[in-house]
Amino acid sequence: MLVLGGTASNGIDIGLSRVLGYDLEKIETSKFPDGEIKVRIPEIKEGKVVIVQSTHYPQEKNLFELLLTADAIKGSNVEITAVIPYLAYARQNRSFYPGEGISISTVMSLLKAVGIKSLVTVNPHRSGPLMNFGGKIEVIRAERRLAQHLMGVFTRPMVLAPDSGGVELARSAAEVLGCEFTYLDKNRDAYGNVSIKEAHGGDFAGKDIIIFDDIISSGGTIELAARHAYSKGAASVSAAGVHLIMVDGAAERLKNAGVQRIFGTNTVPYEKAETVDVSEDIAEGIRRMERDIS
């Protein structure tokens, strides 16, 4: 058994090696003069290999490093599992306009083409399109691990989903915290401007609101939710995101909206947040997969 850690493994490769008892090796990368990357791996003749590589920014570089690594192993008598904590291109899961490519389908086809037999990922944007992969898939839900980290941190917690799509994630987090949850309805006008229409239940007054979401990217949705919570009397607002992408001034946007603390996981590196290691959850997912295969 071997864990191969890529340049974007974010310490999860080390955690998996420790929890599963697998040997750990690092993927060596270098560049040609024109900027093209190449990888080098240890000699592998047989057995099971777990490649750990998140595909956050720079997405193309991190994804291609993963593909090159798997392809370098493919000729051996080896069973390859890819652990992709943050799976890029999952947002484009259908053609929203005529002529658009479905990027997650392309990614799934590439993973299959380089010999990856099993896939483990954390809170993908949509799970359905992953079925195009064709191999074994294990989806890890990290919001409960994140919620466990928050137990005892807040005096009067209430979990808030910033839109109806996050209801199940919020419900799961609130169950761990033993508190109530609610969600917001958004309204988008003809010009693309987004506003909060209403909250579905819950008394915000005096509560420590924790906005839970799978991905915090530009922070615009979290900003709107935070301002709405304060307008309804919230004592404090914090944000918890499984994947902290944090682009386009997101940190400043959340700060200006009164978000006091940001929590996340190590699926994506973000130094300004309080992060939780999801290695044990991924390790358990790998164990479940092995039990199902055997």
Ligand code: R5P
Second form
Amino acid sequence: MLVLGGTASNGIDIGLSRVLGYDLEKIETSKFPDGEIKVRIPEIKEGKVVIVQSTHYPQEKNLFELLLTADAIKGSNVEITAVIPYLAYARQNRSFYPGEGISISTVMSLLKAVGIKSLVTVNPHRSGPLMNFGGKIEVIRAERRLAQHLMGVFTRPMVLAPDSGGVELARSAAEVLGCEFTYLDKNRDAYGNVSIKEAHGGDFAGKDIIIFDDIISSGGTIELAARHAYSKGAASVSAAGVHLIMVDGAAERLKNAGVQRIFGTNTVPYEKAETVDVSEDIAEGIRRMERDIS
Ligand code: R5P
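Form predicted together with ligand R5P structure, per the form predicted on its own context:
What follows is the entire complex, opening with the chain shown before.
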């Protein structure tokens, strides 16, 4: 049993090897003068290999490193599991406009083509479209661990989901925190601008609002929800995102909207937030998968 850590494993490879008791090796990468990458792996003849590689920015490079690694192993008598803590391209899960490619479907086909038999990922944008992968999939929900980290941090917490797609995530975080939750319905236009379609109540007055979301990318969604919370009398607003993509300008946007603290996980590296390690949850997912297979 071997854990192979990619350049975007964010310490989760180390965590998994410790928790599962597997050996750990690092994938060696180098670049050709034109920028193309190559990978080098240790000699693996048989057994199980868990490749750990998140596919956050630079997405194509990180994804390609994973594909090259799996392809280099493929063919030997080895069973490959890919741990992809942040799964890129999952947001384009259908054709929003005629002619658009469905990127998550392409990614799933590529993973399959390089011999990956099982996949473990954390809070993918939508789990339905992952199913055309064909192999075994374990989806880890990290919001409970994130919420556990926040226990006792706030005096009067209330969880807010910034859109209806996040209701289950927020409900489960609120359950851990033992507090109320409410949610908003949002609209996103063709240019990516968001607006509130409907607010679903909740007593915000004097509360410490924690906006829980799967992804914080441009920060537009959190900004909108934070402004709404303050307009209803919130005492403070913080943001908890499983995947802190935080593109340029997002931190500023959150700050300007009065977001006081940002929490996240190590599926994506983001130094300016308080993050929790999801290695144990992923290890538990791998164990579950092994139990189901045997
Ligand atoms: C959307 O459905 C997701 O759950 C997030 O709310 C969204 O990806 C956040 O993106 P942004 O930070 O760019 O508003």
